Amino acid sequence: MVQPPSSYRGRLAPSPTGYLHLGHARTFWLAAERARAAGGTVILRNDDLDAARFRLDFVDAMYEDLRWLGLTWSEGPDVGGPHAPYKQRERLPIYRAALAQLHAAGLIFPCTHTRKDVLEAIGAPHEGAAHDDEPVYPASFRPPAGAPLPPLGDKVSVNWRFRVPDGEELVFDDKRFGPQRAVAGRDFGDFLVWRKDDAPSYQLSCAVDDAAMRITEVVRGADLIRSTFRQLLLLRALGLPAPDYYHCPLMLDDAGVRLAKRHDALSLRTLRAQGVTPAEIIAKFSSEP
């Protein structure tokens, strides 16, 4: 009897602003295992919107780390698809339609505030855990429910944040850690959908892109589950459907430091060259819990 295709679509989203270190690998081997596993289909998306760290040799070698590793996609920047383009760069009338409609439904709002002012605001310190994610958005600093919006104009040259529910509480259903809880406006504030540089944020261009390539599962770092609130919210306001989500533990260095791109002596470029092969590094992602 022959099988109906699988309906599952994961995704390897890489962003060129380095290079790929053992926790990208594991994360994007953990994404493609479970494509295998469920029969489905791989989809390779480059998320260079970063301009200001973004390097065309960076993508040259995602490509090849990558294919070095044992992994392949059916859709992707290079091989194209039904859902091209796969470069975040060939998407931004895409991110500025959802953008127009959130203006439109008055869920959005112009930001002047910067990160040094909220951070005062709050009286959270300037480095330290509230450096690695959005701090929450004082209510004070909103314009009053309902003012008039101004037009985005052709060039946007100011920030616009996302006017989160206060009080609501979201639920989702992680497919590693379980049930995860959070309240908006307590948890996280009003966040960044577009920058002064004319540039979407990462929450809208994920969040838009998962929907329009029809991924059904989103395997990443569980340094993303607040990121996933506000994706989820974004979704619902934008009328699109929520995929599943997988967060993988982070792999810590010898002192217990998260990795990073700056991890040069983990990344999958150094190790090749000091002969460590893919099966090493595959057997230890699968010696892990």
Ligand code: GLU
Second form
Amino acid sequence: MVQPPSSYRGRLAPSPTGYLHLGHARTFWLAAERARAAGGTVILRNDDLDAARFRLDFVDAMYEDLRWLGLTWSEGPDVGGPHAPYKQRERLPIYRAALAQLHAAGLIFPCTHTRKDVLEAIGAPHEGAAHDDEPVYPASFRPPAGAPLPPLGDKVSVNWRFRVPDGEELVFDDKRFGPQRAVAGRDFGDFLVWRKDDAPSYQLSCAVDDAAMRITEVVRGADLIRSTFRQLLLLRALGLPAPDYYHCPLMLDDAGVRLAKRHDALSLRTLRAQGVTPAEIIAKFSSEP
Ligand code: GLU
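Target state, the form predicted in complex with glutamic acid; input state, the form predicted alone:
Below is the entire complex, every chain and molecule, led by the chain shown above.
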């Protein structure tokens, strides 16, 4: 009997800011595996908004490395699809419309404080200290609730933040880690939605795209669990449906350190040049917790 097409839509969302390392590749492989097991569709989205670290050769390398590993996608920048464009840089009007919606609803505010101001205000160690996440924005920096907002202007030249509902407990059921909870204003604070260099933040672009591309399950690294709460708030504020979330345990190197792109020794390219095969890499992925 012919199976009806599955409604599962998953995505691979690499950022072309370095060569893919083993940790990222494992997340993408898991995302592809979950889509395959569900008989669903895989979308490739090029998360190319980081202007400072973007490089065109990383874009080509990222497609090539993923294909070398054996991953495929049926929608993406290189193959097209019903939700094109699949490059975030080409989707700016979509993000800008979402920003205007948040502005009209009074859910964001302009912020001229620097990261240093924020760290000082909360008594946190200065730049240079390892921050895994954005520091909690001090409530004393907020304009009063309901204060009239300045217009966004044609070109945004100030940071805009989302005002989180202080004290609200947010919950989601992670498909890997089970129930997750965070309290807005305590575990994370008012977060960036648009930057003063006139570019959307990761939180905004990701939430908007996951909804626009009809993603049913987001598979990504466990380092983004806190971001999921922010994105759930944005989706709710924008009246958009939330996908399911499956966060992958992070891969550690032999010394127990999290793999990061700067571990060049563990980039797929380096491993490939050393003669490691895709089958060997996938065997390693399958044996990870
Ligand atoms: N482009 C992001 C990254 O590479 C994706 C994050 C996500 O999956 O939401 O970290």
